[in-house]
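There is one chain below, alone, in structure tokens, taken in the form predicted alone.
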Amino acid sequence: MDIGSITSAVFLGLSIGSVFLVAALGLAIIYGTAGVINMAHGELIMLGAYSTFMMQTVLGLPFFICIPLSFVIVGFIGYLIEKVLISSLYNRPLDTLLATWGVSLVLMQGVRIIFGSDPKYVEVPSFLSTNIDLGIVNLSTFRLFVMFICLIMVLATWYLFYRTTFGIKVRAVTQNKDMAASFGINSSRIYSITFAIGAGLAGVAGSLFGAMNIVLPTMGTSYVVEAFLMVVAGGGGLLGSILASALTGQIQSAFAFIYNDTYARFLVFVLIVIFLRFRPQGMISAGASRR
């Protein structure tokens, strides 16, 4: 073992979070604030991936301009998703449950009767397909990429839900929305745009996920059982989510590197749900109860 191994397994490590994190971010927010278990959220991820590749097809733009376009075209479904069906299913976690799963049956069907079963592809800038070759360690672009673009999008979210007076809104309506209420806090209006930027950010999660793997209508429950995961482990906040993906990739990368990715996996998620057993609220509770 030496240190260029090590060096690119800690990358990999990196990577891997990102893609976590990556794709659990929205759901983190949607169930953190709303406490709305989104079953479509693969689906939301899905649609990010199309959007990005139709903009690229009928419109010829390029893929940086994809991404932000992506969050506002899934959000603002997501926005839809939220009035006319999740706004009325609120404290009814089950019905909420089976209502967003039925959501993700009707996106997926619709997205293959519109444009087929068949792989779509997203293209890249030619820089994002190259490595970078640092003596011990050999880097792929668009792994960085991913990486920096995660980075921005956790900044992004803590400042507009800890900096800004909409997240006092959002923090206030997640632990009482009653008294939030008797000081004119519209909490119908806060789940509508807090549903919408979960979305949003699901849509940018697709563009990126888009570019490094094919586009198919199934694509998103690949990526949705980790999110969930990453969000429970994590205890439902952002914080704990950030964690929880640092920690799962760097082990999932570190089990690869001894045995193979299949098996890393498998450990992975063992390891999760008897981390879950003996501490079911995440590694960072709430603390405070939905009212």
The other form holds:
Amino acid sequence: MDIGSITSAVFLGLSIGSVFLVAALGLAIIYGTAGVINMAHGELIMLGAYSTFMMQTVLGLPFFICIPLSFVIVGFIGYLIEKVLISSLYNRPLDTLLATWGVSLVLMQGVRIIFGSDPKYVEVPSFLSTNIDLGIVNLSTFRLFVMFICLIMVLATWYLFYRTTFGIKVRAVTQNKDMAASFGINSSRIYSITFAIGAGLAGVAGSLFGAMNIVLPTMGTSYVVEAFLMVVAGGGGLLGSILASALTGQIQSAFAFIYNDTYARFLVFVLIVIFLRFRPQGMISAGASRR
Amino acid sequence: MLKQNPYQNVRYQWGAYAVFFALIALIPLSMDDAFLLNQLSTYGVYGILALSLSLCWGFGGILNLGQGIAFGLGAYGMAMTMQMQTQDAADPIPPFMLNNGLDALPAIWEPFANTGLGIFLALAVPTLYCLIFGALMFQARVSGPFFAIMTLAMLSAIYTVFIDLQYLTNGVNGISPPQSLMLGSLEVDPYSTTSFWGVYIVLLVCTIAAKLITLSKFGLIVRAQNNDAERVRFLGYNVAVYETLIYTISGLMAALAGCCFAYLTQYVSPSQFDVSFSISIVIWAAIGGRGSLLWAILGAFIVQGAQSYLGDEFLNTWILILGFFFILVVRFLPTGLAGLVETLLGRLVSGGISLSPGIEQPSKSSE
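Having seen the form predicted alone, could you give me the form predicted together with the partner chain?
The next block holds the full complex; its first chain is the one shown before.
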């Protein structure tokens, strides 16, 4: 237990936490606004990774341009899903969960039929595949890049939801849909756009995770459960999700330091279950109605 | 005065069960294809799973996305028991442990050397798990989609642990006991009519038990809390106790299904804890009709039957079609095929007026 290994564990925790948060952010926005548990979120991440892969191999676009483009592509897919399916299920929360679960099955299987089950790889610029040695800790540049994008995503989301007219409308609809409607806010339009933004953020997450690991039709499932736990433990809001991701990242890193990665994952899950026993509303409760 | 829909008549319902099980009893009498018989026995396992989920989800409103946990724990318990039956005092350690470099039997495995104790544990461990997890969650009033997410999280956690504990569970390869289950001197050959009867008697007992539960006062309160938990609370009932109990009973049934599965296939692996398997259980119950015990079982038969009938080369497309079908059922037919039959019967009797109240989820009022 020297300073170096503790610092590197803390950095690893921050890095794990930022991955959680990148995966969870879109989910938190959709859940926080519309109360929809989007089980297809993992598959939207997967679609982001595949669209990045396609843009690189077919169009030859550089990685940095692929990231915003996956936001647009997956956001549009999310918009379609919301319009066609979810918009008619808003008063049936359990059925929304099931329907989006069906969507995830269809997306995963569709991608498997089109692209096959063999892994695909996303190319990254060479300077992102190096390591930076800071004396005490040795960090992968790509992990730092993920943290940086994570920060941008959080700031952009915060700005959109708390500093723009659109954000005021979203929060109005979240707090009281009928009252907002009586002030002329089209709530179903707000829901659609929010869903599209959440899906778009999943697309960005997909670009990053596709480059970090390999691209597979099943890659989404490994992120979605953790992303959900962040949202649930955080209490459904933006700030709660950030806090939960940061804390869970640190805890998992600490456990992984003592035991191994699998036990760390298992212990973190059990800890969240126990935590929710004593604080079912999550870390930061929205104060509004609990769904 | 409107006539009652025969679908809702309890006497007719018992009649339908009798016909269903009588038809099943005809199968082994009229068939001598051992392979097909074994496959039909596995359908019985799927039937028990769908039934257990229907009891918990359709009647209790508790969507359990991790039904595979109780099922898998039961299956592992049974497979461990069967594995230990082939070991003796001179050679007490299963071969895969020797490959993992163990020189003594792990303490967790020791009780499974006794067949009775092993089967008891195969049922008791998942039941106890459901009791503890259910009590933790329901006392905290975690319900609805949140509970579903937590069951999914536990499923995924247990899946990774069973893969990781290579020396105890043989990792992804799973446990494949070399011999059939021995109950005393009776050998339960998985390809025999004995094992077929074994599975379907379990299914019969579970169905009757589940039906009696739904007809009892306990079942009434379970259904009431599904409709409006807050109001049931105001009437002085401890809703968490009822939720935990129905969840645990459903888990016990899934564990029974797991035991049957292990002796039928002589194989368990972490894929029993795979999310896609638990999705299948939900799909069976949803397509058949979550609110109907019999239709949930039929849903399992229909979906699995279609899957094996269409064959492996068509499997990828089949899963895609199944996914679309599932979305359509959730969107347009939340009561599944059962709801369709109920409505049609109602129309038939009363001439155009639907009596079915359906079991659509009421929009949860804010607390």
